[in-house]
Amino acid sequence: MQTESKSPLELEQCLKCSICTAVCPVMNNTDAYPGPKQCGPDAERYRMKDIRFFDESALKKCLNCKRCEVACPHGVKVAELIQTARRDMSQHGPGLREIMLANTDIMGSLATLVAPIANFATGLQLSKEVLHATVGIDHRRTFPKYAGTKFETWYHRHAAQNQGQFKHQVAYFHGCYVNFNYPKLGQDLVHVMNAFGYGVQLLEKEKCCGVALMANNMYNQAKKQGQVNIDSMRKALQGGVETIVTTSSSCTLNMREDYPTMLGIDQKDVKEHLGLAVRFISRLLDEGNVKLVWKEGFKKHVCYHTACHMARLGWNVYTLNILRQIPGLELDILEQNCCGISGTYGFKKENYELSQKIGSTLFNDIEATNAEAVVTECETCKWQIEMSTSLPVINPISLLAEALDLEATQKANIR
């Protein structure tokens, strides 16, 4: 696989000052991973010389979170490092449980033709017991529940007709969390897009972004999909649509910096016209392009979470800067703690203790806030976080739905 080239300077750039380290949360959590300066740089140097020093159980460890790369005063790409290494001399195939968990479109595609039986199998703890006997998926994982309609069904037949009509077009990655498990959010988005003026387009082909297949090793297929995607965002740019949008932060951050150095994907003409939505939103309302219409008596107490990949991005000031213009709205913001689940990574039978010990101080933080709900951009830190606090969690987009008076909204902005 062609992807962009590493020169081997980039490695002297780390200097040697652990900041990496003392921000890893696998490190602080447990000694079985060495951490990323020497499973990152450090190591690099003895993988380019021989393939014997390459240790795959240490880098499994790796959460791939990017906190490391935030915090590095040198920008040496550390996580990167290591997953490239993982890409190139793994000698290991996925397993079955690595095809599950990777293949969101097909699972989900199959899920939601059953949706209420694959709800009640998956949430029973005689099923549970079976997966993580037969094919290591841990018992004590609750699993997300499937929509009884996709998103793209509920697109069609109650949203599409209509967005003809504005003199604006947004294209819209959903993501297959949003079509296959909460269509809702992307109700949210349509419905708050169209108060703005803004008609959405759906791509005219969309696959799931290829992060978890990324992390279970499978990155043909993660770059054949990933082609698809950047060919039809292309043609939706080439139709005419202002910008593409998305709802999740980890789906961004991969096609947005991953697709060329991990998939060697080029989308140069593409990056910079994608982007979530609450940034679209943040530059809308900086510029005074959008008049905002608020619901009477709107009152809600919330906290927010920086996901690690939203930290990666640098955008959570789009994301406070939305939500800080709500009337009503009591706002904590949260220390950027990781939940620890980390896409597939937290449902695996070796790393749930894990996944869970490093989420803990998060965890507590959030029900220390005594918050009626938790804002965060990124669907796997929702499933963690809602399986392991009291707290429901909310993407922002569904928050602004919430506290608009989206058909006030709609008549301001549209004459």
Given for the second form:
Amino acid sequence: MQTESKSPLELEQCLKCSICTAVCPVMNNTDAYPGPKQCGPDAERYRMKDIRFFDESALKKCLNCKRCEVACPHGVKVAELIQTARRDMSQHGPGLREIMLANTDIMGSLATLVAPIANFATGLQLSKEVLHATVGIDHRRTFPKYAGTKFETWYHRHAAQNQGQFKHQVAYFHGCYVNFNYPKLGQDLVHVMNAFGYGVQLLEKEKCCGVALMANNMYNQAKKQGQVNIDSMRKALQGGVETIVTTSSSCTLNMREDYPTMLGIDQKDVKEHLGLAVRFISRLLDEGNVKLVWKEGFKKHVCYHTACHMARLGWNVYTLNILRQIPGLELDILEQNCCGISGTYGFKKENYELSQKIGSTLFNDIEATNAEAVVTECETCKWQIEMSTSLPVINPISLLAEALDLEATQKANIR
Amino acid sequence: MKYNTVIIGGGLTGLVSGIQLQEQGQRVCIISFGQTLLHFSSGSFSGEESNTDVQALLKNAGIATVAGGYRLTPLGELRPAALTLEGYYHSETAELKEKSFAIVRLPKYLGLPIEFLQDTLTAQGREVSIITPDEVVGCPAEVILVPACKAGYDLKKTYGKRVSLIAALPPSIPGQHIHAKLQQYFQKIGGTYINGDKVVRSTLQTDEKGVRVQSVETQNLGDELIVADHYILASGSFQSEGLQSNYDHVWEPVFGVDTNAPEDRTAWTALDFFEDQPYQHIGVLTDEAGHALVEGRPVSNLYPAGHILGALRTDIQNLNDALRIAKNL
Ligand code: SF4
Ligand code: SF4
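Show the form predicted in complex with the partner chain, please, because up to now only the form predicted on its own has appeared in this conversation.
Starting with the chain above, the whole complex follows.
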């Protein structure tokens, strides 16, 4: 007799409590989306029988924020049910816009070459109108700025040669965003890890993790890139690095959780050594293995936003553990709400208004704190929040770099 | 990660004991898997008698309540309630004191059986009308009822005391509010709340002094050992997976705490659906001091609380227990 209930993505565990519908940011802001319960476990039973029950226009509305999965009391993989249905049943290939938005690394490489022009051009109302009309990227959106020098270039010029002096080594998966748009975060990571006595290596080959490709239904390409990343990580681990750290919550969730299930990449051996730097650092602090020297008189008031994918990872506990140890830091923890951007979703013109509406609760909460900055691990949240509120957004690693006396900390740790 | 107390379960019981402990100066971590039974809340806390300590704790967290009296069910009956959220229809006696009622029908909203409610109130000799949101202004009825859904809460914001909320179908907005408020407050006073994560392993240690919990591990945190002096098990009943069952037995999945489930499976349910269902009385076993029993032996630092002791316990029973356990740690 079978005594356990088994079904793909825990579909049969659904007890129809509709709790997931209460937390779905899309459903709560538009009548046009039937919601996680209906699009996930409910419709899946029909889709299994007949592809005609696959309603792409509805499923496309899902942000894949995974808040439904976090809320489900019975472990149903609601968002994954929706995304696998899109992967397996969609008859439409991606259009030019999807290809542009999803290839964050190619777009980044091109833009970096001509960064001042690219920033100027994407900031220009005229080119925004052109993008809006031709490919459907909303003209009201602010584009992330491209940095003139890639993080990788900075690393090879200014950091690589100093890393050998450290006894411990970690590898860093920086992601497209750090490389092209925000090298400062990568630099902060290197400085903080160095201060703790850890050298930072880059992977032999790093590709975009593929999260945007997957959201735009380009699974084959995502799989190829994912395989390159996992192979490089494996090699780095064999070469003696202690762990692989990251700074982006979405890349991390994607590589840890979705690579095996959505792309069929076997990464079990790598997974346990791959994680956000905040996790690694929080554990170092708990074990008492590093000494910290804080900047004299540091004072700052921040609010912490748990990005959707950070919530799904469940690792905000590590960030909060670190932040709570910073003297002089006033910390407000925001109620968990989606910012509405969800990677490339909010860039599409048909989603712009909904995206802003979803984010409005969070934006109001942020303004109400009167904080100086928002802290979060997600880069697309950063774009969205900076565009929609008056506050700058920083990664916890950058905040740590700001609060620590890096030189003194490094002296204390390398002796 | 080291804490004074780890609480498994982030529902009403878990959060309230967490807040109490954190306020007593402990370092507390709550691990919660999925949303809780609060999502079915009626806006009242069930039970006969309220407790001023509980009411004060809720108030600190920003949840204002009225003690005692009766709540109005969506079917139009008055039921005793220990505490009711401010803003909800509430009666001090077992009879409706007002003579005239109006019920607001919200466009496209089906979560309240309006005609049924009208009938039952009429049967109690009341004058009852059904109105649209625009008719609230100038409505002569003594009481104007709006369903406690999102749009209903918006109306409440606009009209304040002039309208009273009444519970509607889940997912419950008042429950979400209570949960969010308690969770925010717990974190604000320094508590750690791990959301959407499941305890997948526990390590018990046995020595001459007896059995105690050494650590627990969760799905998302992997090989991270979560260590505490005390553990409160507030993971709920079957619906929240605090208890699990298959065709031949019932078990508590985290620590393997003993249960009072009858061995004979047929004894779990009564054939008549409307009868008292025995499975709702299934719960984990404790010794007299409240320690969990595992294979008949008390675990010296593990305290079950809330619905895991039985699904029919009232909110107030659970809350009182949560406070009592917390105060003794
Ligand atoms: S929360 Fe989970 S169990 Fe409840 S309806 Fe949604 S998928 Fe089903
Ligand atoms: S992933 Fe997010 S947007 Fe999609 S159904 Fe779940 S809660 Fe809604």
